[in-house]
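The data below hold one chain only, encoded as structure tokens and taken in the form predicted alone.
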Amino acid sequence: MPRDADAAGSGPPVVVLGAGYAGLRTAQECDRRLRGRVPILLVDRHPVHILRTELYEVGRIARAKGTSAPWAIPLDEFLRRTSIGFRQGTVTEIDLEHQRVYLDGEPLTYAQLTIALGSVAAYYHVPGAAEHTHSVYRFTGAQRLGAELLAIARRSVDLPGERRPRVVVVGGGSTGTELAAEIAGTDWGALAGGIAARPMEVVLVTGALPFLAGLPAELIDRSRRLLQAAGVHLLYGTNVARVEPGRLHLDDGSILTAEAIVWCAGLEAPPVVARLPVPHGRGGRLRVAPTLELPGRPGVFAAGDVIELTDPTTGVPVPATAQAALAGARVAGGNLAARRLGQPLREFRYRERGVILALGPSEGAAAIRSLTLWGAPVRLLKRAVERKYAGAVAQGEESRVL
């Protein structure tokens, strides 16, 4: 298990809340700059770093039979090469006025702070959505979905006539797109023990927003073709009105029945972040200055999915992606140390390196610089990038998602 906090120095530590892509990189960069002169404490409710960008791979997760090893790196593998301390606990309150955070109700005083608590599924007040859908934004949710899909495959042999089990995925962003392709392309019968399971009918409800909004047009077109080739049915232009067990009501009055419904329609800030008395953006995200510092709160930074920031040079919002989280966290960690040392702060300028979408176990599409690529080599490229990142984190090294 990772060691407890105050191993380096004395006095209130520099605290980083969250050990995801943004939090882990922030702590790493701050430690590199401070070189053990100031105690740094990383806080998370789990003692592992979850590879969240890979949780759409529910087929592989189901095949793992409950083990989290491929998707969860123990934090002690990372922290033992640093002077960063760790404390496990759930953040229940952040008191900016008195420089305290509460972990399971217990107070912890900080000197400087970075909030990198990630995001949670946004249900937009759709009745029944939270209660009657699956989610893959957390590892436990991906495990539950994988187990449910295996059970559906086993039951499919008893369906009447030629009916196929239907899975509906809600959300036309990258997560919903990758998940729909993964479910359609997985041999669930083989995973269920070699039974003659019927292929699953996968419906992707993209909603009223454009499919894969914000991505290059050629990448969108290629992704659409690959999804259709995999047997995914795309349903455009209508939102979900309410969800019942096994039934999805759309706002055009139509109803979709399904064996499983998965919600990938968007993200928002966790409640503990959304209720902070500071400026917020969409979904409760924290509005930050270009230095990633909270306005009017010197020494308090935020990074990753939890922030809302428009790049002043491009006018484009920084996306809630792992690539952006890692890039921003490097600035947040450096500025966290700079505040402690009385040095100037640096502004964050995000530059997209490219986008890679996995569209099933053996297909993919990518936009890298001015090129659009697709096919099996792209899928292999994405897996190589994911493995490189996982290996670098485990070694405590500089790493990139792309």
Ligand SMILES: Cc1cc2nc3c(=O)[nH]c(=O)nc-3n(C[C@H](O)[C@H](O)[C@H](O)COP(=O)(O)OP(=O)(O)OC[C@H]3O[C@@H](n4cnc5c(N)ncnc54)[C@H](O)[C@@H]3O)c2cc1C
The other form holds:
Amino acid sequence: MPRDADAAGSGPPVVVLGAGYAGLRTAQECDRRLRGRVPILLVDRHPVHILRTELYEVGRIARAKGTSAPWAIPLDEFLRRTSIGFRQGTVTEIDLEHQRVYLDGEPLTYAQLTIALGSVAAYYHVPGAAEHTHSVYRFTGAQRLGAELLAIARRSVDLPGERRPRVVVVGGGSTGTELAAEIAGTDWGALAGGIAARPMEVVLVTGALPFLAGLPAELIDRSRRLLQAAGVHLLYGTNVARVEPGRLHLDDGSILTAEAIVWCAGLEAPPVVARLPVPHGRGGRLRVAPTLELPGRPGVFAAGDVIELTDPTTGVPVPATAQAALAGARVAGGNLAARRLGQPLREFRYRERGVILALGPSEGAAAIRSLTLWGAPVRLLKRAVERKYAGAVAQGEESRVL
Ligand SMILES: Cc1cc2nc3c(=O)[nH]c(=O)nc-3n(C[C@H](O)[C@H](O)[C@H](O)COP(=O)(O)OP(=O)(O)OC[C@H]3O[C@@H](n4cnc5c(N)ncnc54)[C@H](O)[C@@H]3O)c2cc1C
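Let's compare: the form predicted alone is above, so bring in the form predicted together with the ligand.
Following is the full complex, with the preceding chain placed first.
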């Protein structure tokens, strides 16, 4: 188990909230700069680093046992190669006035702070969406969905006639797309122990926003074709009006019934962040300066999905991706140390290095520089990138591939 104690040293520590992509990298960069001279404390509700970018693999997750699976890397493996301390707890309040955070109601005073608490599903006040849909934004959600899909596969052998079990995925961004392709391409019968399960019928409700908005046109076109080849039906241009158990009401008046509904329609800041008395952007995200510091709050930084920032040189919003979280965290961690040492701060400039989509267990599509690539080798490349990142975290090293 990781150290459930304060970092070594005296005085209030530098505190990093969240041990996801942004938090881990922020703590690592800060530790590299401060070299044990100042206590650094990493806080998370779990003693593991969850590989959130891989949570679309719901079939493999369902078959894996507990959190010993490769999607959850024990933090102690990472921490013992650093001088970073760890405290397990849920952040229930952040008090910027008094430089305190509350973990399960217990106060913890900080000297400097980085908020890297990620994001949660946004339901946009759609009635029934939170109650009657699955989500893969968290490991436990992906586990629940995987288990449910296995149960559906087992029940499918008793379905009348030619009927196939239907799964509806809501949200035409990268997560919904990857998940729909994964569910359609998975051999659920084999996973359920070699039974003659019927293949799932997967419908991807892309909503009123353009499908895969923001990605290069050729990548979108290739992804659409690969989804269709995998048997995913795409439903464009309609939003979800209401959800009931097993029933999705669309705003054109039509109704879709389904054995399972998955919500991948968007993200927002966690409530503990959204209620902070500071400037917020869309979905309660924190508006930050290009140094990733909160305006008017010296020594308080934010990184990852929790921020809203437009790159001042390109005018392009920084996306909510692990790639951007890691790049931003390098700057946040350096600036956290710089504030402590009284040094000047650096500004964050985001350059996208490429996008790789997994489109089923053995297909993928990517846009890297000006090239669009697709097919089985792209899927293998995605897996290699994911393994390289996971290996680096387990070794306490920095991987720049993700
Ligand atoms: C299925 C899926 C596929 C994706 N694929 C890609 C991809 O291919 N490439 C890519 O770049 N991005 C991808 N993303 C997006 C990427 O996962 C996120 O952008 C990234 O996780 C953001 O990092 P973060 O550190 O901000 O948040 P997270 O990684 O979510 O980390 C937040 C941390 O904060 C902790 N936490 C939250 N609230 C509290 C609290 N109140 N108290 C204590 N701890 C708390 C959590 O336990 C977690 O450890 C994908 C996302 C999903 C869901």
